[in-house]
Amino acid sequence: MAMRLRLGVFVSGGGTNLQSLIDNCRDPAFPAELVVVVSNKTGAYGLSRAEQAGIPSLCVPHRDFASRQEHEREILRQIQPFGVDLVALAGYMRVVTPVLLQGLPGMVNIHPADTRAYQGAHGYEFAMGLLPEFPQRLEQTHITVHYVDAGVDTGEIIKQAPVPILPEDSIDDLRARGLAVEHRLYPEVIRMVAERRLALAEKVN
């Protein structure tokens, strides 16, 4: 079998996305195997996760450095015996910087709306009307995979799945039907990097 894409995922809370990226990389057969997990915040459910998995895993708390920039470079050595092709961010809470994005082969997020219209925290608030600025609730929201740059949402989409909304939905009712699109459409991109049907890299401003 041919070499499998070594994957690391970042994560900053419970890591539900993670667990799918466990689940798929646990089959043989999936061409990536999860080699580490990274989290910048020490209570985080994902090291929990990892744990139960037997992943190594990296706690690097954001708090001790004095700039992201410390920060990155400290996850930078960390991680380097680990030999990671790509990073997937997975809920982790921070902006990264070209020190980060620059020190690693590829990185890829994952986002519960369309990016070009909505970048940032609360994607599914968004899509239902609840965020002042954005009153409008939609028909539907866009769950979307990218590559990550140096801004907030504003890397090259990679792909995009539908989620409607319906008119009876909670943020609840829409939360639960987008994870469950979540956690199918970020293993597929994996793939597609791990198949080299999509470029591991990109390029960084």
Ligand code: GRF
Contents of the next structure:
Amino acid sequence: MAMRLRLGVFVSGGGTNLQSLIDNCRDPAFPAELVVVVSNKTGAYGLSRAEQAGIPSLCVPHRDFASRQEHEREILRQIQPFGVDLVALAGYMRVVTPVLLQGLPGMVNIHPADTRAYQGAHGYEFAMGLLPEFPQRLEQTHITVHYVDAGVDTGEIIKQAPVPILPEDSIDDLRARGLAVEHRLYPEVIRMVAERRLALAEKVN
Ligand code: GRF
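Same protein, different condition: the form predicted alone was shown, now please give the form predicted together with the named molecule.
Shown next: the complete complex, the earlier chain at its head.
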């Protein structure tokens, strides 16, 4: 079998997407292996998931550094020995700078809404019309996997999947339905990259 893609996953919180990637990578037939988990938050549950799965993890709290760039230089220093081919952000609540982007071969992110319509945190609340500046409730949201650039959810879109929003849905109903779709879509995109049906990073003109 060809060499598996060496995947790193960055988290800040609960890490249900991390868990889905752990589960997929456990299958030797999946073309990627999860080699390291990185968190910027001490005590993030994602770190416990990594430990339970026997995957090495790094905790680099951003609060310990004077600038985003210094934080990212330390992440790069610690991640270097793992030789990652691709980083998947999975609920990593930091805007990344060119330091991290240029120091890694490729980076993708997953977002609960269409990134052309809404960027940043609270994507499910956006889709439900719960944010004061976006009062309209949508009929569906589009989970989006995209390349990461130095903006907030502005990188080139790779793949999207629709999730219906039913009239009786609460935010918890939508989040549960959406996360189930996220957990299928993200491994699908990682597989596409690993099988070289996709470039590692957005093409730079
Ligand atoms: C997901 O909804 C993802 O799309 C967004 O942050 C959330 C992370 O959830 N970027 P989890 O930590 O993977 O459960």
